[in-house]
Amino acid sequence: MKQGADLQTLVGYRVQRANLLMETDARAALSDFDLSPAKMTALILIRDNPGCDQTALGRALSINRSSAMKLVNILADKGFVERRPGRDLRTNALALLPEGARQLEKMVAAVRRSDARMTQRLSADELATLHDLLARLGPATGLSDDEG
């Protein structure tokens, strides 16, 4: 279908189209693991933030508390994570289990191959520029991803 000048010049549309292509390939790369890219992202966040709770995980993934609980249930049922006593009686600390770490390593490798496949037409400099530009998308707040 024809995509006119309006669509071609809307950054949000172009980013969304690129995201759809990347996510479709990443989903295919993760099909052997029966996990979505979002669930892999959750595993990475749990690995990189040991002891985080479901509320913090939900905030990081921009999902509500109920969705975070369902996601953690799936990961726990697969033997990838477990809930441990949290900082108080109302929270659980999330921990990546050894099987989760082993599978995550394989998942990340599969998605890295997907990324390489999907960006193979870009030079190393273009890829670095793309990373830089994507990091700068959003309103000017003065906070980096790590700070905000």
Second form
Protein chains: 2
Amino acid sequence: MKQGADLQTLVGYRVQRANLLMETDARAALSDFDLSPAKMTALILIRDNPGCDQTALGRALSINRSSAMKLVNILADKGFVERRPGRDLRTNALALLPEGARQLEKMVAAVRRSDARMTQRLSADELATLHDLLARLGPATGLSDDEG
Amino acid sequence: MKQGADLQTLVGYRVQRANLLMETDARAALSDFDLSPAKMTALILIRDNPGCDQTALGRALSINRSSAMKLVNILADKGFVERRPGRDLRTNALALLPEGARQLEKMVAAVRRSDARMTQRLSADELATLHDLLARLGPATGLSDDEG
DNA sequence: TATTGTTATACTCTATAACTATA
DNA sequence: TATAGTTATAGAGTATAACAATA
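Swap state to the form predicted together with another copy of the chain from the form predicted on its own:
In what comes next, the whole complex appears, and the chain from above leads the way.
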């Protein structure tokens, strides 16, 4: 199939194809854990932000609180995270449980191996450049990607 | 929300965030057309590969022929593409209809504006570098190791 | 009034399996 | 046997709308 200039010159298209490639491999790397890359990301965020609430987690993942609810249900059903009393009576404080921490360590190692394999044709300098360029995508007025 | 080194150093994570950013903006740019960026891509592929069959279209989009079927149904229902007799009695030859071509031209222009806005902080050289680096993601090629 | 969690519901996208008709 | 299209069904992921409890 021919893919002409209209597609090849769109950065969004190239990013989408790259994402599909990376995501598919990362998902395969996690097949033993029955968790998607996105759910691993959620575990990392909970680990690194202990006591965060579901709405904040959703915001960090760019999903709404209803979707975050489902996500936390799945992680809680697996015994990986726990809902604890939060800063007021409305909010949950999310906590990573020991079993979640153990499994997460293995998951991150597996995904890191996948990431390394998929980027092995790039030098360290090129990888740094790629990180920088990706981080600078977005409208001119926008802030960095971890800004609320 | 803190996003520690585990996330920030994964290329797959950065690509996923970049894709979400680009895809969301492109989707908004297409809101008048009631078609997703992926469906616009399908229209482009049909336009640039007239007479292709549904299975080949699916392969180019990395979806299976059942999913390609649904996609073509939607594009056909809108009067944008047509199934014509193919090279044998099993296959369809997909064709972009005049109305599809007219709308596609506007869609590509809108997505191109979105793409330009989301990449405006990158110079022409940097854009070329980004294209190159994204294209080089994936497992090592060319040698006997685990090439399929 | 606004916010958090929750539930119910629905939509998009994709996949698998099976069937048909061709090859 | 293998392939293209098709259909039915299912699953993941997400969204909206509403509600209760709380702020």
